[in-house]
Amino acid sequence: MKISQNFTKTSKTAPADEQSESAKLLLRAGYIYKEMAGVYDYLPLGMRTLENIIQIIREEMNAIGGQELRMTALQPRDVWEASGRWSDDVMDVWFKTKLNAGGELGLGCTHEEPLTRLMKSYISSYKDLPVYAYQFQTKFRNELRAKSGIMRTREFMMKDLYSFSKNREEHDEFYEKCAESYKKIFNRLGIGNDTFRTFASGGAFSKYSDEFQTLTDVGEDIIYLDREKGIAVNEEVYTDEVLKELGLDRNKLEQHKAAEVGNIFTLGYRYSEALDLTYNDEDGNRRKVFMGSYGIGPSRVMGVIAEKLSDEKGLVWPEEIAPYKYYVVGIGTEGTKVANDLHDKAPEQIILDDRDKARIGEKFADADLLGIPYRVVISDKTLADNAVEIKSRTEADTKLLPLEEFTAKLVQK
């Protein structure tokens, strides 16, 4: 990408009605555009960042046997009535619409029911199990309050995986495997050190569910953390009985505000029973399928990362999710030529600030605001030493790097 060809522009100000600091930065940097409260567009830089987050999650889901599919957002009424979740009294976040030809549809807020019905066409024997199906898809939820930027929206990207197992034992094995996978994901996303498995209410399906909570002052939840054990308890289940069962000492727990970035639930037989998803076991007996669900919101995670890792200058993206790795500035005749040549060799890694009229200080400020991991200056002066000047976004000092070595880094990706 060349800055001169990018239709978005950076700004020193954000919309006055935006309360979230992360959203203000993302708006100023041209990553997102606000359509209305709780609804945002992802612009080219934001789209690349979101796709990088999605790819990390995809790789880890595939590594534990996940199979990716894409389901429809438009949902028929009958499948939700079968589970009792069509009514607004039960599910108060529905967006619904009437068809001109008659009837009513919902915009999918989650996908347990439709995927369970889909699996009836493919699961009939114990030999067909287990199945771990997941998708990345836009969800719609009629949130009453949507004021945290992309951390809580009415339209958002979700990774939802659903497990279909022969029994509780097979389910529990995968459940723990998925929990470990989530730890890997958050480590790769750069927030692993501040993200903790958190015991929360399991609702009607199990005693507990597991949330993955990232410590942040803008979080909506209160958790109690045992840092030594690396686990936490959500305030909603913070009782002496729960602490005793989990082997936690109240005196060792730290209270923190946190934002939920993922969750895993045991669903049991609720949906397989409601939608009659069964299989024949080894003895020919008909059994209900045991289910679980596992969610991560890539767009919400992007907001949390922007909130956690930003500073007074702007965004600070980890290398693996940044839209580009290098922000390159060419100075002088030869420096500009070399900068353009390197951009053409590695356009997926370099964002080139080729603006003629922008001052060097303005370019450096935009490099910081955009959060690109490395700022690289190529000038006639650095080329006299056959080098480039490189600076990490998280460090104050610059250093000279041989041009040949920098070029080799581009080839290596």
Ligand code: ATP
The other form holds:
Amino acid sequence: MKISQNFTKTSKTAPADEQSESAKLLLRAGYIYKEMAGVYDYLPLGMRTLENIIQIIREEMNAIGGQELRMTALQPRDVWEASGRWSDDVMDVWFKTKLNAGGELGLGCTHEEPLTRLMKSYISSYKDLPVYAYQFQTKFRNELRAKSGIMRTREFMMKDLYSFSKNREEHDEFYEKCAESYKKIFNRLGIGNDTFRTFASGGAFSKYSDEFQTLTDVGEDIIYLDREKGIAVNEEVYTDEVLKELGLDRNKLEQHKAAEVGNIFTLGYRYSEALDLTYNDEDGNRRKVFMGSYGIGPSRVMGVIAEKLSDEKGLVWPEEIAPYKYYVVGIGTEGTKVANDLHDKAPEQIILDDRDKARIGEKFADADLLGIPYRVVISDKTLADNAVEIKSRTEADTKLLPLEEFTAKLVQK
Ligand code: ATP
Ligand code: MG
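Right, the form predicted on its own is done; let's see the coordinates for the form predicted together with adenosine-5'-triphosphate (ATP).
Everything in the complex follows now, all chains and molecules, and the chain you saw is the first one.
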């Protein structure tokens, strides 16, 4: 990508009404655009970052047998009435609207009901089970508070997987598999060290649900963490009885603020019963399907990463999710020419700062603000050594890398 051809520009200031530090950086760097409180657009750089996060999650969901689909945001009333969740008293985050043709519809805030109904068309025998279906889909929630930038918005991206199992044993096995998969995902996303499986309130079919909470001062949850065991308890279930049951010692627990980046839940027969999703077992008996749900918020994750890994100069992206890997600046006639050639060779990996009017200091400041993992300078001086000067976003020192070696890195991908 050439900066001269990118329509977004960096800015020294963020909108005055923006309170979240991560959102301020993302706005200033041109990753997102604020439509209104709790509603943001993803600009080209932000979109690439979000897509990289999504791709990591997708690969791990596929690895445990997930099948990707995409459901609609527009939701018919009847299927939610069948489960008792259409009422605003039961579900207080609904956005609803009227159809010109008559009737009412809602904008999906989650997808248990419609997917359960959909599965009635495909699940009828034990041979059809289990099914693990997931999507990346825009959810709408009329959240009361929207002060956390892209970490809590009224329109956001969710990865939601739903499991359909023959029985509890089959469910439990997948549930643990998914919890393991979530650990891999958060490791790959660069927040693994600070993200903990956290016991939270469950439902009729299991005493607890499992949240994945990332330690951060801007988090909205309070958790109690046993660092040695690597597990935590949400304050909502923090009682002597629960600690005893989980074998946790109150004196060893650290209290932290945290943001819920993922959540897995045993749904049991809650929706299969309401919507009559059944199958014939091997003996010909009709049985209810046992369900679970498994969410991750890619856009919230992006906000949490922006919040946690950034520094006073700007964003800092882990390599796997950065929109581009190298921020290349050419200096002098020959340096500019070589920089151009390298960009053309790998335009998906390189941001070329080809602005002739910008000073070098401005270019370096933008490289830092954008959080690109490596800044690369190519000048007549580095070329005299047949090298480029490379600097990691998280280190202060620059070093010379043979031009050939840098070029080989670009070919690798
Ligand atoms: P919270 O407790 O933060 O309100 P939740 O428990 O309602 O979230 P789920 O319904 O389990 O969340 O949604 C799955 C995931 O979607 C969450 O773990 C989170 O990462 C993300 N998410 C939920 N609400 C929002 C939101 N308003 N904005 C951005 N991401 C969200
Ligand atoms: Mg929650």
